[in-house]
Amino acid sequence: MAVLRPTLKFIGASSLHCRLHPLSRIRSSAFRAFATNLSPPSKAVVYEQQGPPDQVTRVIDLPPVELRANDVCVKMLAAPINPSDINRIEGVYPVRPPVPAIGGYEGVGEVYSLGSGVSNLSVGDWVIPSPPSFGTWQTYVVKEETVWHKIDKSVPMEYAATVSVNPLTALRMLEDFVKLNPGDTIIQNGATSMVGQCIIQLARAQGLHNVNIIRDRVGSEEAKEKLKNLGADQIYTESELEVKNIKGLLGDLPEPLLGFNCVGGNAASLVLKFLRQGGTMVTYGGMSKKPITVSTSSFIFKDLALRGFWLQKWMNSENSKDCRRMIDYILSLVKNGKLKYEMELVPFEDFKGALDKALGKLGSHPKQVIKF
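If we take the form predicted in complex with a further copy of the same chain, what would you give as the structure of this chain on its own?
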């Protein structure tokens, strides 16, 4: 494990951010030696520059932080490695967070200690940062009370740790663009992704039919079987959709009025083909790295609308109350066995191995969730 080098330069964008930086921790402990309310030291995954996550991240020990009146110190229980965490470390997003930074944006923890002014949380409560907030890949996180959302302790910790990015993306996309009623149909590509799996189950919980497109690959029959078990009504590989009358495949299902695209290229065109007159396609990813191509007549005669979704837009926004309501709903589905997805809990000591798996260096693996 690396030792904190005094030569590191830390640049904080906000006071909150500053206070999570290793250097600010040193300052706190050095200049306030007699402070009474300190967090324990924290072990954290830090990166000092953007780049390949397996090269730029390292686990270091951070000194205690002083809790201000409204602060809450949370002992992290679990936090996932999401593709968006990887993208942030790589620096491929249009807005790069300042470095150095601690990795991770979501996770669940237990309240460990409270600032003197905190009244709505108690030691032992389970909490998640909502909206998701940087720095969850560490053993103790200190943030203001308003950052934390108290949740039901009776759900498995790996679901609590992962609820606020992928499942919330799925639910927001089902609710934010088109008014859906039970009996309506939705269509999506990239259906085997974690968001895709959530869409299938959330759609089912709301009485919506769902049509799913997956890529052609070895094991596609097995993938279909898995999605069927989650509640998928129809599943097609892209090549199975090379037919003249694509809508004939729908049988008795109503034509979809909402579609989700996380692939682009041909897979996006297939979603557009399935959509009914006046339908909407929401793009939230581009796994094929190909653009979306749309005919003029799709807009004029078929009256399709194309939109985009990025959860980031919801962070630090006025919608946090709405997001928390949705999170509670999603966790209630988890509790009732109506929402599940595969995860692998990995001890924090094995972070590098989990990161390699999340980076796809070791073949296909379930979502990696660090257990602290």
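Could you switch over to the form predicted alone, since the one displayed so far is the form predicted in complex with a further copy of the same chain?
FYI, this one's just the chain on its own, none of its partners or other molecules.
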């Protein structure tokens, strides 16, 4: 994975702008005559220390970057604010860039200029960093050609910006843990999340039934209707599952073989209660910040399996070579109207407001996607 070269290692307590980039230290006219292939100046969301994102991030100006032979300068078009982005800034994510750093991990951009040795991309191409790469919350990004994956420009910009994390997580979890056949049932909590919305549609495309759990909140009936329109078979709030015979709610559906948990706490316990003998629950998040509790009888008599999934680890494995093929497949579903999810495009100038929404400070909002 390429290292972001508007390098932030020069940030200090003083002269932030001048020290942000090594080129700014060389000001001779001879050098300027030599370094003719430069990126435009850029604006970026940076943080110099880990902490609350709304307190430690700020938007600053970055000077131009020299393009080496194999470099590509990309004008960013859009990039989302994901929970993992927030966790990296907070300093609680297992893998994070050293501070000071530029935020963002995925996004889409348009090729602006090329180094002399670049042969597989052209100015005007749409590209995404694949696998995702740190530093997408800026207007211009310079990375090596191998980082960038060319995509179909007819795909809506906001979907191209968000394809590499949540939809790919949904696809891999459906395929990597249990052999599922058409007619099988899966169950999940956090169904209104972007991953949850993708799981519903990808499961339906594979002929799988899906049972979905959402939290009790104002507007839960509206949320249910939206999930039904995506292809959800059954949707329950957590309080609606406070019954003794929870599996009686399945009706004619087979007991779920596979479950997904991104919440933890009681919501995870509800997924486990639905699972059939020998079922598996995969945990990929913990939004409630509460532990998963499993009864002894569930392990002994139901032989349940608990697994975890971390996309970044999967991308660092030998399977990552298939990442770009899977991204193209997901984007083809989007293009054909078979995959959609809620997002809110926000101008880069309104980054602070988008961040507040992503942090949950302003109630429940769709995925925030910054438009540059």
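In this text, the rigid core denotes the largest set of C-alpha atoms whose superposition between the two forms falls within 1.5 Å. Bear in mind the structure is a predicted one, so any value in this text is a computation, not a measurement. Numbering follows the first chain given and starts at 1.
Quiz item: Hey, does Ile81 budge by 2 Å or more at the Cα between the two forms once the core is superposed?
Solution: Comparing forms between the two forms, the Ile81 CA shifts below 2 Å.
For Val72, is the CA shift between the two forms at least 2 Å following rigid-core superposition? False for Val72: its C-alpha shift is below 2 Å.
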